[in-house]
Amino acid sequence: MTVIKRIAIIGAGTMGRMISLQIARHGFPVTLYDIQSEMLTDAKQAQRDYLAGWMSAGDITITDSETILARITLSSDLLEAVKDADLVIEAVPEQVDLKRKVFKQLDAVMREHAIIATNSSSIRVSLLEDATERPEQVANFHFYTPVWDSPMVEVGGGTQTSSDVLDALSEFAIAIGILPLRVQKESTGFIFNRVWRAIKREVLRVADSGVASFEDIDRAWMIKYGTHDLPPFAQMDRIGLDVVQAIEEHYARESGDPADLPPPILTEKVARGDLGQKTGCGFYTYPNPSYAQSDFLKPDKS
């Protein structure tokens, strides 16, 4: 069985920043790799500011800031990035074609043993796996964000992956603090994004067809479930709207059925450029959305 003691991630956007400060922070080496150099410097950003909040809770020093970066390599150059890597993790965005062109590039330059593993939330791995001469050691490891607040990890295999890779996965995933939940049969959107997706689903279309607006599903799921974690509209906004958007429309052309198309109310924030957190706007307004006032939940008393 592959022992992974060096990775590497491929993108360097929302999830590649937090899946590699997690990595660096249990102790391994982890090189993100991104073709935009500047993408690279907006992810060293952020994960300062990650391990800013960390230290601001009293979680860590410091002096364990410091040493969690030394443990992080950047990189522009991808033979660089992979070159003694046991495992490359790719995380860019969530289109087959884009996924299958860097799955050839990293077979041609991973050392033999390595696995490559695709974050990718929705896409099957068999979609991947033939892009490379190495489809036992092709397998989905799909992290949920952010990942330190969501410690869990779905493992799937494509129709060759072999069992000795996902225990190695499974084995990792423990070793960094994340609960491997193991995909037992392909299926688009493998475990718990197949539940999210049924919410997401319906509630974009509650609001594009004017049942009730976007805030007031989000206040009833809030008062409903507790305010613990982001309602569905807020969560969209913190997933990047582009993202949810690219897997809707992935699901659309899974099944053929039209009425699984993204509806307008999605659709055209995305042709307007407000993709939620990211870029300041998107169902809400950020920094200081209105979900997070301390009135959104309140009675009208006025």
Ligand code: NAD
Second form
Amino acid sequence: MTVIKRIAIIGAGTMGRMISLQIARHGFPVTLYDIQSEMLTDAKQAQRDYLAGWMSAGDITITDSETILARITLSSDLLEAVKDADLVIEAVPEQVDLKRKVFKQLDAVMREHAIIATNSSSIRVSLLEDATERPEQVANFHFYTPVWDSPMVEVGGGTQTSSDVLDALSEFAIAIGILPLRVQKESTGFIFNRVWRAIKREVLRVADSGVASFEDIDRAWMIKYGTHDLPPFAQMDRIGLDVVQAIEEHYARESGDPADLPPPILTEKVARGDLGQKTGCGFYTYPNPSYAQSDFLKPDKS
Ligand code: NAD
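Please could you give me the other form, the form predicted in complex with the named molecule, since above is the form predicted alone?
Next comes the full complex, and the chain you just saw is listed first.
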């Protein structure tokens, strides 16, 4: 079985920075690559902030924090970033053409035995596999956010992925403290994202059609299911509204049904640049969103 010892991540955005930190925390060297150097600078700062949070929670020491950071190499040179890797995880935006381009670039420079995995939220790897000369060594490897608080990853193959590769990915997931869930049959959105997609699609439509405010939908969710996790609109803000839109557009392209296109309540925000937590404004405004205030669920709210 392929032994995964050195890893590279392509794309240092919301997911790439978290996945690389999780990998480094579990003792593996990892290189984080992005085409935009400022994303690497942002990623490093975000990783320092996560580590500071773990230190103040008493989960790690300052020495642990330095050791973890030292395992992460930032790179703006694709060849340097991936040339020694046994596994490369692609985490660039959710567009089939872009991911195909990246898969092709990676295939040309990676070691022969190495695995190319995509962290795509919805795109089946069979739509990407023929961009490479190694279709038996490509896979879906889909993490959830925040990676350490949602410790599961969906592992699935395309039309030719070898079982050896899927086993190697599952074993690697376990080695970094993440539960692998095997996708037994290719499916757009894999396992849990299909369920989350049904929720997201409906809450967007309930709000877009004027039936209820997005805050009241989130209030109903929090009261019914508890407040320990983010309600749907807050969750979309955390994911990034541009990312949510790209995923919904992919589903709509696949189904060919215009009713699957994301509604204006979402697309108008994205067009304005209100992308959620990462820009400070999405459905809610940050850093002090109303859903996190103590009076959000109070019966006497005005
Ligand atoms: P993001 O927009 O935060 O980050 C994407 C990064 O990719 C950016 O830093 C960008 O500069 C970089 N990039 C763009 N083109 C590139 C290229 N050709 N080579 C190298 N880097 C390039 O996106 P994200 O939210 O991290 O999402 C990345 C992937 O992960 C998407 O497929 C998304 O669907 C999936 N995903 C996202 C979430 C989430 O909660 N945001 C969860 C699970 C999976």
